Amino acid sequence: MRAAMITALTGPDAVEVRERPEPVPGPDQVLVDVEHAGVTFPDVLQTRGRYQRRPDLPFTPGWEVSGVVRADAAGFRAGDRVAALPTTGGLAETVAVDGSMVFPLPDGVPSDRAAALPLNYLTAHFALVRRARLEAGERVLVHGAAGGLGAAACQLAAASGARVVAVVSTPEKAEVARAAGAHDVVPVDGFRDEVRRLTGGRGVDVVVDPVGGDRFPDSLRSLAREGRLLVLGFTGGEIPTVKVSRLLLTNTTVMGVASAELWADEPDLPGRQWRDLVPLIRSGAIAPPIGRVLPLQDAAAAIRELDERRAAGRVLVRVR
């Protein structure tokens, strides 16, 4: 089979498409013939050896896919259309996935959108529902709102009855955020002042932050009393620090969101989350915005799109 492979830890340009043996599924694994694969920020980090999981070189990245089950396994039947979270190996024609990370697709969901659902929407669901315990009527500020995780957070927060303020860096990304359900869109520069204006000085109840970096202090200052700041990653490249006196004075909370680590401890959790999402998928309340779709031979260019922060909407790889 053909697969994209990271051949050196020097960035996206070291990704090559090669022939490699098909995977042999282990116990309770499902063999999926991949149609589309989503490109995610962990893929970018893995091309430089900066992600916590560091398989031996060469290896195939790819965290989320859509496709067709090849053979009966783990409660799935041959021919079932599924989305799946392999966490690695997805940028290939076939991948073996733990049964707990394979999810049945509702009728009518196209393969490209299906590939953009698992990682970001399950992570956003975990962040907003389990960690933040978001309630209808609350205000949510979302950084990186045109990216895959940010757009998912916008859609899920809006579907939960929250008022969503999106932070973006370009007019094009502003349109993506609005399409994802953001009620208000503000630029990165000066977002704290805009939040203060939009909320009458009160601030927001929840901040969704997959970016970190130098905007983190103003995110804290954008919280209302008893607000919650969700740390989902550091695409800005820097891990910020917190002056805890700020948390004390405003009764605010900074909380980590490490979904993959919890899924490893609670393997039945992703399936329960998926069942919560299915009605929203069927209704169209959540539908990932698709930016570019590139063929498998251009996998390096797809990863580079994220690395250079040019993506507006999801970047996908078409495998079949």
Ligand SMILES: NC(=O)c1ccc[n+]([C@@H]2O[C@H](COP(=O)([O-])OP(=O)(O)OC[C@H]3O[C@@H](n4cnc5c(N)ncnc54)[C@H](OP(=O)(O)O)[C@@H]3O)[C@@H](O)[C@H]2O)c1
Given for the second form:
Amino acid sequence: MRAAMITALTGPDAVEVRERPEPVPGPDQVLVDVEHAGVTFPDVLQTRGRYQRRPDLPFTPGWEVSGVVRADAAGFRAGDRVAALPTTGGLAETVAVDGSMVFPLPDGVPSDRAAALPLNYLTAHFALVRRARLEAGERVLVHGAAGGLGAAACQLAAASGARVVAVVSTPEKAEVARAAGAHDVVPVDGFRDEVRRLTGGRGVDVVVDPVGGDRFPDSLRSLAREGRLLVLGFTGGEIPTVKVSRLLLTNTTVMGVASAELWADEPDLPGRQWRDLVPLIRSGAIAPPIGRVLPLQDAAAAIRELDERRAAGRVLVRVR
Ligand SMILES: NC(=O)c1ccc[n+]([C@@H]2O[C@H](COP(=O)([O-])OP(=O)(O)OC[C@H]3O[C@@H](n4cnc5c(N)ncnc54)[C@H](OP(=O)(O)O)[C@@H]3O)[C@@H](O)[C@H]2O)c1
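Got the form predicted alone; could you also share the form predicted in complex with the ligand?
Zooming out: every chain and molecule, the one shown earlier first.
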């Protein structure tokens, strides 16, 4: 089969498409013939060895896919259309995935959108529902709102009855955030003043932060009393630090969110989360915004879109 492979830890340019043997599924694994694969920021980090998991070189990245089940396994039947979360190996014609990370697709969900669902929507669900315990009527600020995780958080928060303020860096990304359900969209520069204005000085209840970096202090200052800031990632590069005295007087909570680590401890959780999401997928309340779709041959260019901060909506690789 053909697969994209990280051949050196020097960035997306070292991603090559090569022939390699098909994976052999383990006892509880499902073999999926991939139609589309989602490109995510962890793929970018892996091209430089900056992600917490560092497989031996060369290896195939790729967290999430859509496709068709090859043979009966783990409760799935040959021919079932699925979305799946292999966490590695997805940028390939075929991938073996643990049965607990394979999800049946409702009828009518196109393969491109399906590939953009698993990682970011399950993570947004974990962040907003289980960690932040978001309630209808609360206000949520989302950084990187035209990115994969950001757009998923906008849609899920809006579908949960929250009022969503999106933070983005370009007008094109503002359009994507609006289409993903953001009620208000503000630019990165000066977002704190805009949040204050939009909330009548009160602030937001929850900040979804996949970016980190130098905007972190203003994110904390954008929170209302008893606000929760969800730490999801650091696309901005810098890992911020916080003086805990800043949390005390406003009863602020800063909480870490690491979905893959939790799924490893609770393998039945992703399936339960997926069942929560299915009605929203069916109704169209969650439908990932799609940006560029490139052929597998151009996997390096697809990863570069995220690395160079250009992606507006999901970048996907079309495999077949
Ligand atoms: N904790 C978890 O469980 C979990 C799960 C999945 C992903 N993540 C993390 O979440 C983060 C986002 O992932 P993603 O796949 O959504 O990425 P993405 O689609 O590339 O979106 C990231 C967003 O970050 C913003 N950004 C700010 N500075 C940037 C820079 N220097 N380079 C690139 N982007 C920059 C961009 O928005 P603007 O240009 O509008 O600022 C961009 O849209 C990553 O750190 C990833 O590792 C965490």
